[in-house]
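A single chain, nothing else alongside it, follows as structure tokens in the form predicted on its own.
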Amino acid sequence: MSISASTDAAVAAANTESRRRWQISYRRRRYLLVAPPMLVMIAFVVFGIFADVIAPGDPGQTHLLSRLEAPVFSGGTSEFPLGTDHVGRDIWTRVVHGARVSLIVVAIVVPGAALFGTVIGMFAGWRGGIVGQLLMRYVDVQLALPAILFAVLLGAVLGASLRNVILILLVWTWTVYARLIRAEVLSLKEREFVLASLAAGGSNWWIMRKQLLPNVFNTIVVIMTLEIPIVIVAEASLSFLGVGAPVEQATWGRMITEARNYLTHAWWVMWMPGLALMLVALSGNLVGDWLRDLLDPRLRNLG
């Protein structure tokens, strides 16, 4: 009996050690996989902040004698490392300054939508009532609308400007936070620690600030991270459709729409901003997925 018990204990210990080693190996592989997209996102932020230093030229300056010049790796000159467009503007300078426009939009829209949506979601989930129901019915209606058509309609009404793009995306994106935070609060308000706080005489404001907000903070951070590539692509889409930033501002979407007629004989004009947009959007999604797995307590034990 003792021999059998010892054998079972040894097998259990071996299985535990094997599981621990597998978790360590899985964590290391996951960190290695997320490193490249993390570097892309860091580069995006650096390019956006230091655009004037990295590409000090004027993104709107034309060089008519150097129209559609190829990139340096395809037979071009080092003066224009990524080539020029149909009016001789330096694509490298425009791509870098386009990153600044996208970063400005993200830096305002994502925190602003998170703040407004969280407040609405917490109010609707905690207090409810007729006001909360009306707010959530509005959220349902907006989420049911085709997002890009809704944004284009607002852009056509308000006009093309960076301020209007930010306003449109704020109106568009806050509903995601409101819906998810409300669902979290509806679950949390039935938990024992919240009921105990109510029984102890805690005010609604104190409970929302001290009990609910810390418990939904991880959800807010994950949504914000996942919304970054969505906002970047949305801003580029509005610029591509002509209802985004004004024409004089270099944006990735504007560069792509201007390059459509030159794709067959000057591929770099569309490929350079398109590649930048694809890399940033894909990297943002990968980093967001990684952060969700890291902060989700149900998945934390896997890594």
Contents of the next structure:
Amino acid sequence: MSISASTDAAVAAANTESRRRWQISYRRRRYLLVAPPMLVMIAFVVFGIFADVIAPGDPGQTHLLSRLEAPVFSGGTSEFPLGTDHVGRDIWTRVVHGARVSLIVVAIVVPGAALFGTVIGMFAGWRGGIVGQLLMRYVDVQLALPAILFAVLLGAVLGASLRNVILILLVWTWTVYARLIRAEVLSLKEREFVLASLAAGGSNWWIMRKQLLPNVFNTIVVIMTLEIPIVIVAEASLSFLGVGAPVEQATWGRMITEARNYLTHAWWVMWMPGLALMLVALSGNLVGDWLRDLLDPRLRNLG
Amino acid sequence: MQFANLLVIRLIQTILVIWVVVSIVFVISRLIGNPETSLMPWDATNEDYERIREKLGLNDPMIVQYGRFLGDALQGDLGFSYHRTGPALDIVADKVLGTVKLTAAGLVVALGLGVPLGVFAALRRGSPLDWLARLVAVFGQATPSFWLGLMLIFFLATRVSWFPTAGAEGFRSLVLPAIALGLLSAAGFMRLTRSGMIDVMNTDFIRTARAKGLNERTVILRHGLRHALIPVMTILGIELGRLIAGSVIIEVVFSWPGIGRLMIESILQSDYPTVQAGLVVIAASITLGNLIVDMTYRVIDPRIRMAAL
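Since the structure above is the form predicted on its own, I would like to see how the form predicted together with the partner chain looks, so please show that one next.
Zooming out: every chain and molecule, the one shown earlier first.
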């Protein structure tokens, strides 16, 4: 009896030991796996910021004598490393400047939506009331409906400009934060440390700032990371449908739309912006997943 | 009795959702936009503008316009299309079948690919198949659907012409749009099925089923999968909504005749009555789809039958 008990204990100890070792290697493996997508995201940011330095040419400059020229690795010249499109614009320059547009949109929309959504979500979770209820019902409706249709409608009515794209995407994405932050606050509100602060006479503002915000902070960071590829793809989708940034601006979505007619005989026109978009979206997703597992495993079923 | 109550509550919710949708569209199109500018030729005079504003009732106060609009909508009258001939609702109704076909095909792809892949991946954890399935899931979840559609066209319709590049003639033209639409949801279903199967295969009742001497097939399909499918059922409603939403851009990519393409065209032409009618139809179908999924879900899993309204 005692022998078997001690063997059991030994087996259990060995099990936890091996599991611990496995976990370490698992974490290390995750670091290795997340390195390439992390590099892609860093490259995306660098390309966006230094677009003028990396590709100093004008992205709208046409070269009518060298239309649909192949990229350098496919028989083209080094003058146009990634080839040219149907009016002879340099695809390399356009892809780099497209990264800038995506970066600007992400840099404004993601923090903006996070701020707005968090404020609304905290308010609705903490005080609630009729206004909170109405706001959350609105959030439900918006999340349940095809946002793309409202976005295109708004885009068509407002007209094509980068400012309007940013505005549309802010309206489109803040609801995700609001719903999740509200849910977190609702559960935090019942926890002892919050009740204790209330009992000690802490003001609403103080509790929100000092106790709720630090506790939902990880969630906010995780959603923001996961939203980066979503916003990039949304911007590209709007441009693809023709209601994104104005025509003179080089965006990946617009480049893809314009290239559709040349699919059969000039594949690179569509593939260059498409690959850039896919690579960034995929990398953003992988980095987001990694960060979520690291910071907040409870959110695993999110997105 | 309770079931009927639930049904009534959800129907009221549906009507509220549609009201909110219609109001949002009204606000966007009438307060921010100018329907008349899109209707007039470039050389129209001020008098022409005045005439059309008078004819469309755009000179009345906003609140009167809104009231008239809601009253008409209640009677099923969503106005006449500005650009096509006929009532907006009829024009939209013509395209419903196209979107239903596409969405259904997308759902078939999503479930038909996601669930079996999830089961296999769970049963052979760590195998090359598991890795492949997870790779597909990661790609499926990260690739923008319009880009996926264009890649499918590029490889399977232009490099080799197995499928047509666009249009809606016959079964073959449905294949590529259905894959482009369904892959994202397939990735989600796969992940859910996989984790569900992994959990369930370690439970006591599976051990019991095996101890009874049932063959492995029955254990997996009748006992394991049935349980693992519950979370899949839960998100089926959400995924259905996503598929309907996703069909918009897929219809544009593949020139598929459905509500989505009609709406995008109408939006770009400022044909607001058609836009309104389309949004009402889409909102109604999403909420009704959710309702149906919810009801079947309650029938299948008695434990949550009345748990939450």
